[in-house]
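A single chain comes next, written as C-alpha cells; it is the form predicted alone.
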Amino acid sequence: MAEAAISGSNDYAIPELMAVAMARTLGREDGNLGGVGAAAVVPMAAARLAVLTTAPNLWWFCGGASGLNPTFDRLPRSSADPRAAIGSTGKKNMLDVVDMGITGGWDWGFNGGLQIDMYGNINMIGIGTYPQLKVRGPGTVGTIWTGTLRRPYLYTMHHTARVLVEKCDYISGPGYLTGGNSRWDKVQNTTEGPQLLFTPLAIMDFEPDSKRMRLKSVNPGYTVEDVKKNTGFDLVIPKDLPNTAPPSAEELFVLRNHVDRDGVLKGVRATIG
C-alpha cells in the first residue's frame, strides 16, 4: 500500500522540494528551450521558478495551454489550463509545439510515465500483454521526444517499483534503450539521452558508460535503504551519496509568492511503495 512521501523538515512539502531540485537543475539550460506537458504541475512550477532564480533566460512552453514564458503567480494544476499561458510572450498552435518536439526544436522538457525501468526507458502505453491491458496508459503523447529533445529530464511523484521497474512492459519513450550505446542505433546522435530523474525519495542520473541508473542523492528524510527497497531494479551506488540540498528560505520564498501563491504543491500527491 502506498504512503504518502513526508519531506525530512516541517519547512516544506515533498512536491515543493522537487520543484526546487528541478529548477536548480534547470540553471543549466538558461537561454535554451523546453516545455512541459499536461499533468507536470511540479515541472510546471519548477520551470517558472527557475526563470525567477536560476535561469533567467529560460525560454519554455507551457503544455496545453501553448503559452511562451507565463508569467503566472498562482500556479495552475495543469499546463492544460488556460490560466497556464497568463502573461505569455505569445502563444503557438498547438500543432506547431508538436511538430517541434518531434523534429528536435526543443532542447530539454520533463516526462514521466507509468514505468520507468533502469535504462530510462519510459512506459506510457499501458501494463500487461496487449489487447487485454490490465492498466492501459494514454499512448505516446509527448513521451515519444525523449528520442528527439537534446536533454530529456525524466520524474514520476511516486517512487515504487511498480513504476521503477527493470524492463518497461511497452516503450513509449526511449531512454538508453538496453544501455551502452543502443540508443544511438535508433536515435539520433544530437540528443544526449535522459538527464536525471526526480522522485519523492531521490535523485538519479546514469553511469555513463553502462548507462544504468545511478543514486545522485537522497531526498532528506529517507535513507538509501528506502530507494532501494522501493525500487524494482539494482540501482549503481557510489560509495560516496550526499543528501538533496534542502530549499533555501529564498527559494521557498520566491516558490511560494511569486511561482504558487495558492500553495498547489503542498496538496500535489507524491507517494512512497
The other form holds:
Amino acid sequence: MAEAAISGSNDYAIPELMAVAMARTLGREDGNLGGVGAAAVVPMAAARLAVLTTAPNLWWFCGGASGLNPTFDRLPRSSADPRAAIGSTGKKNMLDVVDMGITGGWDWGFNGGLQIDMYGNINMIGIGTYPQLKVRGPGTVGTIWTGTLRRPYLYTMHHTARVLVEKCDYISGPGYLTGGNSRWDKVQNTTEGPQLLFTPLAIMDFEPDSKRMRLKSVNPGYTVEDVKKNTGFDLVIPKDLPNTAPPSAEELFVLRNHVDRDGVLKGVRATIG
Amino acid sequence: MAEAAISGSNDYAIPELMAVAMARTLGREDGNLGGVGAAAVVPMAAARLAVLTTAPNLWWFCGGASGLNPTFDRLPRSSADPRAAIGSTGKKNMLDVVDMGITGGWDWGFNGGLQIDMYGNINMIGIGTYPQLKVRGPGTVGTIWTGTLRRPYLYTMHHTARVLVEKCDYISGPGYLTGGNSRWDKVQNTTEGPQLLFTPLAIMDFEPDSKRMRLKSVNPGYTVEDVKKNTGFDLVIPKDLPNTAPPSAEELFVLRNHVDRDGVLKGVRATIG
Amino acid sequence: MAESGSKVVSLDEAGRMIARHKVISLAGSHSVNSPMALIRAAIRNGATGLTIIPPVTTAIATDLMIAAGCVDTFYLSYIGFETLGFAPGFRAAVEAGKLRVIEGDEPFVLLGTRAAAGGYPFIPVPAGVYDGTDLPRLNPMLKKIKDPHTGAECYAIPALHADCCILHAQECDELGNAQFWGGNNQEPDKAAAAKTVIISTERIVSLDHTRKNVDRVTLPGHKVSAVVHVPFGAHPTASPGVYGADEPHLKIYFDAVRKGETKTYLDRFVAPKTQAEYLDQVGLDNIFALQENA
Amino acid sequence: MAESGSKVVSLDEAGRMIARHKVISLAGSHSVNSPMALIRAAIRNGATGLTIIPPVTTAIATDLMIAAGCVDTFYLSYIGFETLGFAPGFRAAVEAGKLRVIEGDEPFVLLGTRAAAGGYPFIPVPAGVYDGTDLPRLNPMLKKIKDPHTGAECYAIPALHADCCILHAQECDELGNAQFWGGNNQEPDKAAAAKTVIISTERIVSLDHTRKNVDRVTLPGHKVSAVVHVPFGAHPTASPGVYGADEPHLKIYFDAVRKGETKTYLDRFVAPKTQAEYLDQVGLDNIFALQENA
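Here we have the form predicted alone; I need the corresponding form predicted together with the partner chain.
Zooming out: every chain and molecule, the one shown earlier first.
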C-alpha cells in the first residue's frame, strides 16, 4: 500500500484532484438535487466547488449537519460537523432524507464501500462468513439508496484489489447486480444505476450493454498498468484512453480560497495498492 | 330551542359556568397531558382557567395553533387562531398529535358530537342513510381518539333530544359502545372511557357497571325535569341530586381577567331544547 | 443562481397550472393560512372535476371550491366554520348527492399524506383505533391486515398522493424556499406528497434573507414548481404574524352560500382577475384593520 | 408550576436510572451531540446486557459502551470514526463473536423508530428498496408482505421500541422542554419511541426563557423523566453552538481501544464520578479551546 497523495503532482494532492473531477461531473447535475453523507469529505468539497464553478444552480444536501446548499469556505472534516451547515438555505431532517430515498426524490448522490465490484455493487456489511465476519464493515447506512437515487456516483479513497473486487461478499448498495439488465429486475426501474467511480488512480464508467466497469481516464502520473495491477478484476479498457485533466489554475484557486481554506483535503488519506 | 345563556344566572353566562365546571374537573388531571381541538372555545377557556386555579402543573395542547401550555389572557374564538399559541412552552405538529392519539399518549381530552348517545358514543358523521345523509356532519376529525385517550371528557353546547340520542346513527368516537364491558372488546384496554358530559343544562357521568349515562348535577336555574325533557333517552337519575355549584367570585375574577378579557365566552351560543 | 432559477409566475398563470390538475391538496387550518388567492385563481381558470385532499381541518378554502362546483370527490376529516356553523357549500352538495365523500378522519388524512410523502404504500395503525366505530364500514380504503411480526390486526391507511399542492407562505424566495409562520406544520408532507407544488406568498424575499433566517425555513424549495407574490393572499383567512382572519367576511360568505346566493359572492369576490381588484372589493381599510389581529 | 414539577436529578442518579433499563436508544450523529456524560454515568453504574438502538450514524457514544462490555445486541445502521477509521470496540466485539448485530441500515433504524414513535406496528417500504441487496437475507426482521390496496410487494420494517432514551440538549428547563441546536432532528422520535427519557443539558434555563424561545424548543418536556445539568456533557463529541468535537481526544480513545488498552481509557476518563473530575482529566484549557470551533 502506498499513500497516493505523494504520488500525485507536486502541485496538488490526490483528494484535490478527485474533488475537482467530481465537481466537473456535477456540471451535468446543475439544477438537480443530491447529497453526501458519512465519511464523505471529498464529495462534500466537490459539491461546494461545483456550485462555484460548473453547477451554479445545484441543490445539495450536506449529511449529518443537515444543511441544504451550505456556503462554508473552510471545509469541515465531517458532514455532521455543525459548521458544515453554515449559510444553508434550508434544512432537512433525517426523516426527509430517508423519505426521499424511498420516493426516489434524490437525483444524484455519492457512495463508497468496503468493497465495490465489477458491476458497481457496494458492500458495507463486511468480508467473510456472517455473522462472525473476518472484517466487520461499518454498516450500510444509506448505501441502499444506490438503488433508488436517479444517478449514483461511486468513489473510494483506496484503489486496491481488496476494495475493487470481482464480486462483493455482500451487497448493501445495488449497482448493476450481475450486469446487463439484471438491476432492473430488482430495483425501481426509473433509476439509472452507477454512473462513474472516482478513485485515487482513475475514473471508471460502465459499458452500456454489459454494465461491466470500464476505465474512462487515468489520473495524471499513473498508467493503465497501475490501474490494472491494483484492481481485483478485469476492467474493460478502451483504446485511446485519455488522462484525467489535472486541476486548472482556476479550479485550484476556487477550491483553496473558497472551499477548503484550511487545506483539509491535502490531509485526507488516499491509498493505492 | 331556547338560547341557554339567558336562562342562566344574571351573574354569569352558561358557557362561563361550563368552563368553570370543566376547570374544576381538570384539577384531577394536574400534571397530566391533554388537549382541545376544533370548535372547542369552552374547553380551551377551561384548560387555561385550570392552570390558574385547580391544576397548576397541567400540560395542555391548544389545537390548530399547536401551542403547548399557552398563556393568552384574551381567549381566541378558535384553537387555530395563531393568538391561541401565545406564551407556549413548546409546539406539537399535527403528526405528533396523531401519533400520540395512536400510542395513547394523551391522558385527557374534550370531544363533542353531532349526536352523543346514552353510552357516551359520539357521532360526527351525520344523520340519515349513508351516503346521501339527511344531515351531513362536519367529519370526524379526532373523535376517534375517545377510544385511545385515557380519560375522554364530553361536552355539547346544545342540550336537546336531537343531540342526546338513545343510539347514534353512526359512531365516530367510541364511548362505552353498548354498555357494560363491550368497549374493551374493541378499543385499547388501557383506556377508561368517557368520564363526564358537560352541557348547558347539567353534568352527567356514567353508571359504573352498566355504563349508562347518569345525571350528576343540574346546572343552577334548571331542574331535573328540564334535563329529562331535553334528553332523548332515559338517564339514570340518582336520588339526592345536587346542583352544579355556580362559579365562585374568585373563579369568575380569574376567568374574566386572566383568561377571557374580551368576554368571548359570553357570546358563545348555547341552546336547550 | 438567482436569475436562472427563478420560479416566480403570475397569479393567473398559477391559476391555470392548478386548473390543469385533478387531485389537489392544500394546507392551512380552519380559517388560518389557506391559499385563498390561488383557489380563486383556479376557480376563475375553470378548475373542474377536482378531487380535494384537504388539511385535517378546513373551512372556506375547500367549501368555496365545492360551492363553486369545482369538486367531485372530497377526502373528509373535518370541514366547518366553528362558531358560525356547518360548512354550507359542503353540506348542501352532500345532501344533494353531488359530492362524493371519502369518510376519512384526522389519522386517515394525515397518515395517508405522510405515507405518500415518505413513499410508503400505506401506514398501518392498530385495529383498536378504528374498531368500535363505523369508519371502516363507511370507508373501504381502510383495509384490515395482520402485522407480519406479531400477527396483531391493524388497519392499513393507504398513501394519498396529490397532483398539485397549493400553499400560502408568509415569506418565500424565488427558488421556493418558504416560511410558514404558524399552524401545525402540515405543509412539508403535503408538498412531498404532490407532483407539483405552488406557493403564494405575502412577500418574496432574497436568497440572502433566506440564508439569514434558515431556522425559519419550513419548506426547502427544491420541489416547488411556482412561486406567486400575493400580498394578503390568505384573506379572508388569517396569515400568522401578518393579519388575522376576516370574520365579517367569513360571515358574508357563509350567509350567501347558505341562502343559495353563491353566485353573488363569486361575482363579487372571485371574478376579479387581480389581487388588487379583489382587495378593492374587500376594502383596503378593512384589510389594514386585520393587521392588528395578527 | 416550577418547583413541584422539577425533573432535575444528579448525574449519578441518571446513571442509575439508565443502568436499570435494557433497551437504550440515543440521538446525536457521528461525533456530534452524543450524551457522553450520561453514557459514562451508566457504565459506572454497572449497565450491562444492553440492547442499543443508535442514531443512524454513531461513533464513540456506542463504541465506548461496546468496548466497556455493556452491550449484548446492537441495531446497526453505521458506526465509524470517519477519517480515523472503523469503530474499534464494535469491530473487535463482532469479530470475536461477542456482539449480536441486527443488520439494519438508515431506513430500518429511522423508520423502525418512527413506527414506534407513532404507534404503527411497522412501516412498509416498496420491495424495490431492498431487493437486490443482502439485507433481507441477513435481517429476518425485514418481512415481505403485500400492500392490501395494490397487491404490490413491500418489506415491513417493525417498530423499534426502547426502554430508555438518552439525549444531550444545549438548553433545557427543569420540566424537560429541550432545545437541540444542530443535527438532523432524530431526537423527537427517539424520545417518543421510549418509555423513559433522560436529558443532559449544557444549561438549565427558566420556564420564561423557554416561552421566549419557543420556536427553538425541539422537544416538549411532557414525556421527559429526568433532566441533568452537565456542562460539556457531550464531550468529546461536539455540542452545536457551544463547542466543537475534541479530535485529539477521539484519537486517544481510538488508539487505546485498537491497542487493547480500553481499561486504561476507562480508568482515566470513565471512572471519575463527577463531570468536574472528568473535565480535570481532559484539561479545562483543552475544553475551552473547543469553544472556538462551535
